[in-house]
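So this first bit is one chain, no partners, the form predicted alone, shown in structure tokens.
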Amino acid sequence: MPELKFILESFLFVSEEPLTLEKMRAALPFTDTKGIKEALQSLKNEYDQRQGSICLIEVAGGYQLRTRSEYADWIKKIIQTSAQRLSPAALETLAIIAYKQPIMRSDIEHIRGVDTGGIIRMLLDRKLIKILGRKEIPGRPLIYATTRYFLEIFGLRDIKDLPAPKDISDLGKPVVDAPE
């Protein structure tokens, strides 16, 4: 039987979405969690000693191999994507709904001062958002929050990965020098 690792590898490879360790223990019934664990790791350092153009991350609640960020420029000149961007209207609303979720349209169109119904539904159809349920209040109204494959875009494991508001405000200030 091949090492696991070498399975584990073989799995990521293939896959075109960060892989879950449990998806991964459901195909290894002859290993647990901590042994696909452990040769998850022993792949990650092996790819990281090698300094090449991929690398093994933890996004998305998974495990997915990528090509290292500076390699970017290198494989525009190749592959030709057809990333659509968000507009400024879209990215606002789309933090809106990562930092406050669960939250309702009212909340977020509260928060902005605009309607964001079609902003919404773009956001819906670029599977960046998901619906979670209704709120039990006269209406019931929908309550959105994000996905996997939001994290997975923008580098995620966990929404608590997030920047904190606070580090985001102080990007813009000037590093001030302390007195010695």
Given for the second form:
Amino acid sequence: MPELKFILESFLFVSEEPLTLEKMRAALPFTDTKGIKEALQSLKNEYDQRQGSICLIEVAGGYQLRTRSEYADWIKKIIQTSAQRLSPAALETLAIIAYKQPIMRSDIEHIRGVDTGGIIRMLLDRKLIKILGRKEIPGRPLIYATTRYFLEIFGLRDIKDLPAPKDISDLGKPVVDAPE
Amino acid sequence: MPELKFILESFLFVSEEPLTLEKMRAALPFTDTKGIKEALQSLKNEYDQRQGSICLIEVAGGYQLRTRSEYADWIKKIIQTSAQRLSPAALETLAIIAYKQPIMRSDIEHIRGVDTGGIIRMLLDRKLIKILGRKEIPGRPLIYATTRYFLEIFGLRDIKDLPAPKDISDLGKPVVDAPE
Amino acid sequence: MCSDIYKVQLENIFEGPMDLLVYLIRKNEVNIYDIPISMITDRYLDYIEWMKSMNVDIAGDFLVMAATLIQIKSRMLLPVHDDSDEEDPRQEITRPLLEYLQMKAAALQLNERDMLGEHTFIRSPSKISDPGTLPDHEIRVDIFDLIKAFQRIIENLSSDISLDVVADKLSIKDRMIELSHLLKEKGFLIFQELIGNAAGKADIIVTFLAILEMVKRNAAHVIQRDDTDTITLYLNEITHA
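Mind giving me the form predicted in complex with another copy of the chain, seeing as the form predicted alone was just shown?
What follows is the whole complex; the chain from before opens it.
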């Protein structure tokens, strides 16, 4: 039988999505979660020492092989990438939803001070946010939350992995990019 | 600049098809085909010596990273457990049942304009819909409704939580997000 | 029309009143905890005036904020009672500003992360550019996909609704007879061709309704092949004698 870490490597290599420990365990009945975690750590160390173009990261509740960011500019020469970047307004809306979820549209607009319907719809289309349900208040407005895909895109292990927003007292002298 | 063989590795990692020498050359103007071939050979040797789950092969006029055949049986185990997609037709049928339930098959087919027998059976198999009973009209046709599992899958507490198309059109048009 | 050419969208400059306020506070280097409300209000109104003179459409949000600022300014002018249980009127603007700045900072932090498809890549990059129906659960759809599917159906059916107005019931019946004859003659009909040959919207609707009615009455059935979008109409064998 091949080494456990290489079996796991083959799993990660063929998976389109971050692979959870539970899924790996279900496919490997002879081992336990602890054994899998150790093998993944050893694989990760090997990739880190090698300093090649591939690394193993923990993301969106699972594990995934990805390229190192130093190779991004090279990779873009070989594959077409559609613009993934978000406008400042979309990023702001996404940040509000990420930090305040579950949240209603009216609360988002209260914070941003502008209509956000079109941006919410674009974020829904891009699967960065989802409709979580309705709030039990008059009008039963929809409430929104971020998706697992959001975690994947921003390389977050889970939503608690988001950096704590800067302390309000630090913001007295705001450093924001204002238009010229 | 990273090592040439690792740049090539990143190219192979993200390419869904075998990569030709010409394509690699076009992305690396500072080098020639000979240099690329040598770097690929050195990468191949490294993979062979390592004896991990991945190897570099020459195939269909190009180069590709693949898993070694010894891992095929393991990989099958992990692929079986991955998520399934619903086809657009299935999604439409499910949407009609969700919004118009309880509903007869003939009404679903009236709305979709096509035969839906196969899709209904698949949705029944996947426990997304259930037979609620029979309608007391001639022929006593079966009537369908969504299941509790359906609510779980879509993260709904109650079928009343189902957003209406109006909720989405209220958001307005998605903004075209073109930063810079 | 001519003036439209020179119209500038205010949103393109400042997306909303909060954006404008942040800009003014930063530009004038004021302490956010001690906003010189009179000065900021004046600058804010100057800006709105300038925009008006430039023929810019000013969104209602900007005017609401202007009213709020003026109201705070006037409350600041009232004599302060020294038993001051009363909150600083400026809190009404300081608190939301701080929250907004906090979220703006959070957005910048998000933006600094290595983004998939931009800084880092997985083995199937097509998945990034087309998240398609992505999973939060075992089945790869979310509720938004479901609504969109339903919305599509409704949009496609809208002809069904206008039909009562447009179409004459007799002509549907006529069209059914016509279609039955055609079907008997040819054995099958391609839906897209029927629609393509129709003269005008009303005709399309009548044809569509006639087909629906025939299917409903079990006089015909419709088959859509999986590999193409072609919808074919067949005549049913008459089983009831």
